[in-house]
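In the form predicted alone, a lone chain appears below as structure tokens.
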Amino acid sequence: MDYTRLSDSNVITEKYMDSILIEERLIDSVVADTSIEFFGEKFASPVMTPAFSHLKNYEGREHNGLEEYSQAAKESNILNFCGMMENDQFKRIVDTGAKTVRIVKPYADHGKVLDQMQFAESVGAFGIGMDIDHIFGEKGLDVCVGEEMAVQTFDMLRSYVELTKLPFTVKGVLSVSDAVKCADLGAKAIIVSHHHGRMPYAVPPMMILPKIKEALKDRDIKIIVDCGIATGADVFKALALGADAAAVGRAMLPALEKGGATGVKDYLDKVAGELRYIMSFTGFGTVSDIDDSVLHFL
């Protein structure tokens, strides 16, 4: 996408994960190993797919891109994350057997926040979560797909973590003080976002996430990063800086809407490949080793 504003957010997150190198620690290294364990199930990689919403029926194909990046994700291993979405569309991502995290959006309707978070339970969710960074427009509070949304507090936050014995996420973090609030409020994740580029001149995830995990050092909670996530290299810059995994996002469109399930399965592979040959190359054998010291900015 041809971005022609300097102020955009989407740019300065692309400049800033381009100003950091790598360097290459070959002798005693090993081929490495990504598996992660996460919210207590082994997975494949920390790549992971984005909480989309509302994709269509690619090329005429029986399910649609919802469907299509969920049984891709089951098909590699790796977790799954969907966003807006009735209950109905919900049970069909969860029937392709993809372990999948339902975030709901900060409804305005308090009682359909409620009732989608049970449903996703109801009917064998892995995780769920809200989307904090939805809850602002330029008129006021936001309005998506025709749904007005609402102010979030600590109280409301942390009563959605008492409802359900589903590890909670909160996504749209992008702040040592938000980070703080959710690990006391009793959330399980958070994903470090700026949901591309909803605010403009914010920071880029990569540039905060240092300060979030120290700040979250000892605390039971894991950190997720999205946002400009496209290659192997941009998992493993998130890694290095403090994440637990990393999401993709725009990027795996082109394979979505061409190849549907295969076509994201080869994406989300050779995402995890490049991740692999860049651990290899820096002398970390298993995601847990990852750290700093090997990172250079420009």
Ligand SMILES: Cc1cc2nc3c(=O)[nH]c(=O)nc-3n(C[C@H](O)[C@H](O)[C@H](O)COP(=O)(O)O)c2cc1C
The other form holds:
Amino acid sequence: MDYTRLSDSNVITEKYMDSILIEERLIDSVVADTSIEFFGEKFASPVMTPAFSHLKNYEGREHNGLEEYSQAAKESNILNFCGMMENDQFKRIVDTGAKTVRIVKPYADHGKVLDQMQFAESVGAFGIGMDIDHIFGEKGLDVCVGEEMAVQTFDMLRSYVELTKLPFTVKGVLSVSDAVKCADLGAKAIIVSHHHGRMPYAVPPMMILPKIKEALKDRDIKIIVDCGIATGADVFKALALGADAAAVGRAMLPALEKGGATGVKDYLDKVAGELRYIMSFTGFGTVSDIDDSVLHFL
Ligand SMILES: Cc1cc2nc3c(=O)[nH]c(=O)nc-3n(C[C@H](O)[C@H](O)[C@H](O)COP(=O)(O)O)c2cc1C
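Provide the structure of the form predicted in complex with the ligand, given the form predicted alone shown above.
Complete assembly follows, chain above in first position.
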């Protein structure tokens, strides 16, 4: 028996997503419009890039993978995210012209957190945030690429919100309790995520999403989902369950490695096209029309 596989949150998440089915509503349907407004800007679709870090220069190309997928986000006119990195790397990402949210790590070095957030704002980040789910390792607090992480309190997170004029995103929310705290501390978005399975047996983001949506229904805060999102059908299910947007993660890596910015753009445009196709099949003309009345659970 493979116990690792049994506890793998990625496998559990994939199984859950595959258990959600979609009905058709064709009479009076239209070719759907996937565009959205997010933090006051118009984007071509609710498909987003993931907060990745540490990608190499694939096949000896000039720009590393982070810069290449950011370029793709710009060309596809979708919101871009990036993760752990030093300031010079972040500047190169902003220089692609992509509207980018910088997700800063929960470093134990508080000065580094503040420096990276302030730098992001000074060079034109679209937003900033923090992945609060990368804190613990099996020996206590995690050390990631030589950097120690720290628990983030409500007051610390609120102080980051107050530090900047930019909208603040908390990444790694997987409970109603944390989601409500994020709204209370002034975050403008959360990413419902288990960070590709950091904790065993993590509840699938899409399973907890409706409860989070209900708890935040009267709050001014956007909900993004990631983990296991690979197709337009996955994005559609996320939107139907209450998300405003969904980020494609590791699923885009083969396209990135092989085709660089063009490969990622083609892949993400295909995901957005699949979303439009399913929206049209289900009678939802715009993204904000989508609801869970077309979903069925095996
Ligand atoms: C190579 C790689 C680097 C990542 N780096 C970060 C990071 O620095 N910060 C962060 O919040 N998430 C990071 N993530 C997690 C992703 O943002 C995302 O939550 C996760 O990959 C989603 O799951 P999926 O790959 O199954 O779609 C990383 C993931 C990968 C594969």
